[in-house]
Partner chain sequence: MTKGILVCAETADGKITATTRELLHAGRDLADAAGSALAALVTGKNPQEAAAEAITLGADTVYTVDAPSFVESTPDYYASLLVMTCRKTEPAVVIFGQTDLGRDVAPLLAARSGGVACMDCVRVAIDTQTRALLQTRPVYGGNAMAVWSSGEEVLRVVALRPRSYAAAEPDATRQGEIVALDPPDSDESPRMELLETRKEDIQGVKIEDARIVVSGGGGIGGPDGFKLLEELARVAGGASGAVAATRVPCDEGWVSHGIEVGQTGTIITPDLYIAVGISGAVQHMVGCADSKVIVAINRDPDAHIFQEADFGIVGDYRQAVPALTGAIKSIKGA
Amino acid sequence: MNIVVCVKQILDPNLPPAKFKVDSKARQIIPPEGIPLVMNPYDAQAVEMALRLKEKNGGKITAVSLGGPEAVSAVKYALSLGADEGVALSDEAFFGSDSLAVAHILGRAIRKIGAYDLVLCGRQAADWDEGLTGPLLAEELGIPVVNLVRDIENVGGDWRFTRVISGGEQVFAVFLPALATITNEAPQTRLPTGWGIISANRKQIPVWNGGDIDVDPTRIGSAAAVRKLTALTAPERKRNCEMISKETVAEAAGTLARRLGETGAFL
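Kindly supply the structure of this chain on its own, in the form predicted in complex with its partner chain.
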């Protein structure tokens, strides 16, 4: 089966909050110096899902990443994990694209890549955290989408997608080609092998621009975005912590219990 995985390079979401700086004037996050970007962890789980599917069913995995120069790094990382091919999508005209535009660009690229059975995305990118690109890409491609997928398996020729819902899960039979957004409950990601890193670094990653994939220029970039970012601010911290330090932990616990009792919390 042919699988396309969409991946994105982002600021490490596990950075401690103190490292995050917001430039409210420019409405941008100021990336901390010297800290490399990472593949969106949910996208990495989508790559893992693709690798497992390929191990069971055979086929080819193509990684696609849209962005600046960092898109090539995302593709190389996917290759180092075991993806077969990859392509980066970079063009100044893409700058400022909203989720609809990103879906259009990715959709055009996937059409150019050729026949596919499955498109996998992370459930959301851990930077803007919106979870729109996957479903919008499915609409762009005219294929069904199942969100928060934890497992995909072939049962007697039928494709079954298991997805997480509140307090449980659902199993769908899905006709391919289809798109799945992969949830964090899916298997954790493997690490790249040494050989994987070496061979990924040797590969020349093709970089396609808007013309290469025949995007509609009226549908991309900041001019096409209906939704505008009007403010970006650091969140307020609301609490002042009263540290309870005593000779022993037991004493501290006693004081804490008393203080909590005063707030009426457990009465």
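Here the rigid core means the biggest group of C-alpha atoms that line up within 1.5 Å when the two forms are laid on top of each other. What you are looking at is a predicted structure, and each value in this text was computed from that prediction instead of being measured. Residue numbers count along the first chain shown, from 1. Compared with the form predicted alone:
- Put the two forms on the same core and the Cα of Asn240 is off by 2 Å or more between the two forms.
- The Cα position of Leu11 differs by less than 2 Å between the two forms after fitting on the rigid core.
What would the structure be for the form predicted alone, rather than the form predicted in complex with its partner chain?
Shown below: the chain alone.
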């Protein structure tokens, strides 16, 4: 079974708010110094799903990441977890690509990698939380997609994808090749071993540009984006303290409830 996993490096979601900075004029997030990027946690769960499938069914896992120098780090982390091979995609022409363009770039890279049975993505990226790339990539590749997948198993030769829905789950019989976006309700991800880290760091990760994967230049970059980011600002955090002093607890409670209602705290 040949599995391709798409992974991405992002700012640590647990980054202290004081470290989060935004350049509003350039509409960009400013990476804090001294704090490394981490693999998108949803993508890490996609890697975990791939590893479990490989352990049960055999095969090969190839990690693919799109970005700048951080793309190599994302691939190496996937290798340290147990992926077999990896490819980084980096090109100045990719800068400013929206989800539609990213899907095109990833699709061209996957076609160059060769035969595959399954493509796995995280349900969304924990930085922008859009969840568009997986379904758009499936469209680019012309394969079926199941979103929010919690489990994948082979039952008598049939591949069953268990999908999480509100109040329950759905089970689909899916013909391969197919794509699945993995939900955060999937099994907990493992940590890399010491030998895994050493082995991954020793590997030379191929870096492909747009020409290497024959992308359509009219479909990538900021000029091809079908949507534009018009503003980016950091959230304002304000704290107001009001002391409530009444003669009885009942009066204080009633005043507190009224004040909370006035501020919209119950909405």
